[in-house]
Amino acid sequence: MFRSAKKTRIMILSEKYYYVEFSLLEDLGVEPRPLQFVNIWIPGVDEVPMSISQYTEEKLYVLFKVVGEGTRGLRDRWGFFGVKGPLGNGISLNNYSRVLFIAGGTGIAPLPLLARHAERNGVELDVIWGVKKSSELFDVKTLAPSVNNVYYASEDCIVGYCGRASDLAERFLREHAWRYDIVICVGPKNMLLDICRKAGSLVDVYVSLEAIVKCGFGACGSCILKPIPKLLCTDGPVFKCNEVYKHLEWNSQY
């Protein structure tokens, strides 16, 4: 069931990037965890999966980059939205202490809120993002101010490591996994499987997927994991390496 909203604010983070709130007319009934989504529905547009960048009784934040109709509906249009979720099973922190978040270019966005999560339960976050463009690139602290230490990523190589975040991952876990109780991995599904199988042997990694998402309750198959019998809207998003494996090697040949 979709319920009302209004985009109420727009921000400009970067090249690209935008960080967008919606009031809520309705509330979503219950406290999104970190790294579950919404299904937003953009009148005369679509309806496009998006994380929850971060979440009050009152307002609900999204960041995302413009690459097609949806998420320029998003940047361009105004007035009332509809707004289904929390979807997914998301992540508990409760059991750890400190934690490494690792994304590719718009896995960045469900970071505002697991930061948030992550001071109120006393868990120290370091993360490791990178992009293509440098210019795409922001002060991630502006949105997670209590996240500890942040380390940057292009493939320009003009702003921090010169590679992509996988890369700069596994040389920094080879000497640091000790540190980290978990890995959490948000991004392409090649980055995806270049983590699970550079560090999955080092720490506990999960990764959290991307699926085209209709119905939002596993009636309608939209998002299977192929070739695994599991839904990412009812099984996940958020999965360890070893139980999605199988589909992000068979993405990868596609």
Contents of the next structure:
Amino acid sequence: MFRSAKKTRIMILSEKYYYVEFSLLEDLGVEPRPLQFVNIWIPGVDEVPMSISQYTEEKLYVLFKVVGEGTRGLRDRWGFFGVKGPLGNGISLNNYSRVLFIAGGTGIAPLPLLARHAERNGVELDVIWGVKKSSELFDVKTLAPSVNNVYYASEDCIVGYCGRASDLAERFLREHAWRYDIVICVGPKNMLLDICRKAGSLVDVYVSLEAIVKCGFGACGSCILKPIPKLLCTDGPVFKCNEVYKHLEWNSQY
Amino acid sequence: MSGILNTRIAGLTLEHPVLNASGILGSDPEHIDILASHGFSAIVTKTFTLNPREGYNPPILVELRSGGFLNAIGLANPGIQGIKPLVDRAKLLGKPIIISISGNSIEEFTKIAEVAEDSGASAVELNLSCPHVKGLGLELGSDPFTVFLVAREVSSILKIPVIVKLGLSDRIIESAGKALEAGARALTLINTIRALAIDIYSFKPILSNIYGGLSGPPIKPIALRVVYDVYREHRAEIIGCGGISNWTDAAEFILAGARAIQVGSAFLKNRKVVYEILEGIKKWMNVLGYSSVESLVGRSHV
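Moving on from the form predicted alone, kindly provide the form predicted together with the partner chain as a structure.
Once more the chain from above appears, this time first in line as the rest of the complex follows.
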């Protein structure tokens, strides 16, 4: 269902990352699960799928980098917006006690809500976060204070591990995979494929995908995860590696 | 096939009467996999145009407070080269496939229809009723003579059955008659209904296209009335479409005169809807003591 929301705050987290607070004029009706998303309508501009970063009472938070008209509108415009959702399957942490979250770039967006659910369920949550430029990094504990260990990686080698998140994750998991019940991985497709390939045999890996989501209801079919017959918006965005492995491979050829 | 739900429509023999409505997936081979795996007896594709269409920018669909959906997807489709892969996939899955078609001219309609036939499609459905794309659709379907011309040209060159899909208009009974006269084997009634939704805080229409097609429960009684009227007037073969959400809706359409039905919006809300409709229909037939669903078609007419 469509709900109206007022943009009430924007925080600049780092060189490129923004965190926007929306006050919903009516609540979502259901408690969103971690890794679910919403479609946010920027009136007269666009509608963009955004991971739910945090949700409390009638406040909804999203974290993003400006990549196009839609996200520019999210940053620069004030006033009223539309929110559709929560959409997608999300993930439940009920049955786990230790979870590793691996994020590449804006894949960090769902962490705050994930961390709150982890805390509520007594789940210990460690984080690996990698970015291209270290100026994109911020202290994740400001948004997710309950997380346990945080390991940073930057490709410009200024902060943390020198290299990509997936390289750090691979090295880390070779030694520590046994400590985790599951690994949740959010980021670009080649990173997800990398982690599925290298860590999929060591531990249960869940990946959260991105695709062009237009309608959000499984009607338009634009988010089909070729070549497998699944839609991101209704079947995903969270899958086990083996469910979407062919899609990750298929895309990486292009 | 000889089950109690077997349905013959437009010369096709289907396992049961529930098809998907055009526009619900149906432009990629993987979409065909999804539709087939949810129980539809035949697959209706998204509407194909000669050239690829991107469709509109989001928002293209909004769920309404009053129930139902408003959509303006904009006939997004890969153009005629996308038809064959869909037909091949449907064949692999053993499902009849009906290619939905729209065009800017009679020549476009016939060209796409020929591609559909050459690709091995089971039938074509002429979309003469899209309510939100200028020049394509409703403008055509609301003029009975244009309906006649398009239906006749396409019917005269195809061996496979031609189905005509009409939208709500003042002259729909007349248009339906013209389509049949022109050689249409069956009619799909009705398309979504042109409608609007406005966001009361930003003061803007929600869909990027402003107007959209209304679907779902709000249009069911209207669609039912049209099916009833057209059946009464023409005793035509009808595929009922419009807000069918459960087996009682489906049963009403059958009694009004529909030999088959199409489900769209309800599938978005409930992926099990086909099976639920079929179970309900079987129980209903059992209570009534009928052994063939076809013998219930049009029985509300005295």
